[in-house]
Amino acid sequence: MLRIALPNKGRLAEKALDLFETAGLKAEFSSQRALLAQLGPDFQAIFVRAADIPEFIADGAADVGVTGADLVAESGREVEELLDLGFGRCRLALAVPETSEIRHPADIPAGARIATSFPGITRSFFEAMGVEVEIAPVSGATEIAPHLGVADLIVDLVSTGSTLRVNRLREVVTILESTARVVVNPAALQDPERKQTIEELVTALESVLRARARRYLMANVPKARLEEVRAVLPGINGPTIVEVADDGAWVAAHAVVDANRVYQTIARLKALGAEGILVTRIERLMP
């Protein structure tokens, strides 16, 4: 039984649980307040703060975890990233008051005071630049720090930038891009049995992520224009062509297409005389 550390609240927690359930690993709780859940026969989930997950993994309290790349970097702990899940996208940015003359990190004077809840990443960033700054660790409401005289600048997570604008702050530079990641204790990969189970888990999660970016398309197309249809529907290894029970003038073409190309694909198929076009979502897709 392998233990998986998952975020206990927030959008990261919701999306992680949805991903695992779609992969066939629905969390079975003994009660609403339970911090443990069964994920199929091979895994037990523990629900903790996302920021604590790198510690749980590195200390061996859990074998696998899901948390943000920003939190992994800030922890500085030895964990191995196995999969970028793509959700929870944000960036760690350096920002200044709108009235500031600072336009580039090189403009920041030595001794500047920076408020952040990511002191480790911030310190490493400025050390690499060769600029000595003073770090003011805060646990929240970072955006207000410059207006209270607590700090000259801030380093904080940004999604759309609206919170910065509301607080009359301007982004100077992105320090780190972050998404949710599957991380593992390196020692867990040294055991052949645990390694196999972890690899099977990653494969299952990947199949869901791959499927979300694809659609399954079926259409009846004129047999005489089949070569042109093949150019429109490359699929994974080309479209699957099925004979239609008619006079032989039509065939059914089935293919997996990129979700963001469905509109254009349908238009091109219609121009070739396709009929009965059907597009459906895919639950899981293995390469």
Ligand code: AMP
Contents of the next structure:
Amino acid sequence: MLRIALPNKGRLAEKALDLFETAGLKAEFSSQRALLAQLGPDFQAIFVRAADIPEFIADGAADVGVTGADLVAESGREVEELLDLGFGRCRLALAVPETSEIRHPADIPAGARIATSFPGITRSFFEAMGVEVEIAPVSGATEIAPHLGVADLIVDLVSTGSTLRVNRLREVVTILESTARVVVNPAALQDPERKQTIEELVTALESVLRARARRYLMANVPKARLEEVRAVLPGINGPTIVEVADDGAWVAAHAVVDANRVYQTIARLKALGAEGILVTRIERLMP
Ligand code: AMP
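Can you swap the form predicted alone for the form predicted in complex with the ligand?
Following is the full complex, with the preceding chain placed first.
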């Protein structure tokens, strides 16, 4: 039995559980607020804070985990990233009060005081720049620090930038881009049996991510326009063409298409005389 560490609450928790469930690994809790759950036949899930997950993986308390790339980097622990899950997208940015004259990192003077809940990443960033700064570690509400005179700058997570604007702060530079990742203890990959189970898990999760970005499209098209339809519906290996039980003038074309191109594809098919167009979600897609 392998152990998976999943975020117990916060921005990543629900999406992680949902992804596993779609991949066929539904969490079976033994009680309402359980910190443990069975996740299919091969995995036991433990629910912990996203920030603690790199630590749990590195220590071997769990074999695999889902957490933010920012938290992995901040932990400084040796864990291996296996998959980018795409959700939980944010960036760790350096920001200054709107009135500041700092426009580039190079404008930051030695001795500047920086409030952040990412002291490790911030320290490495300034060490690489060769600028000595003072770091004020905080555990939240970082944006308020410059207004309290606690710090000159901040390093904080940003997704839309609206929190920075509300607090009259301006972004200077992105230090790190983050999304949720599947991480593993490198030692778990040394054991062939565990390695195989982990690889199967990654394949299953990847198939869900791939499927989410695609749609299955079906349309009845005039047989005479088939060549043009083929150009509109490339599919994976070209569209699947199915006979329609009529007088032979129509065929049904089926293909997997990019979700963000469905709208355009439908318009093009209609222009070719297509009818009965049907678009459905795909649960999992293995190439
Ligand atoms: P939590 O504190 O449990 O809600 O999880 C925070 C993690 O969610 C961060 O470390 C990031 O990996 C991710 N995240 C995504 N967008 C944001 C955001 N706008 N602010 C903070 N965290 C975010």
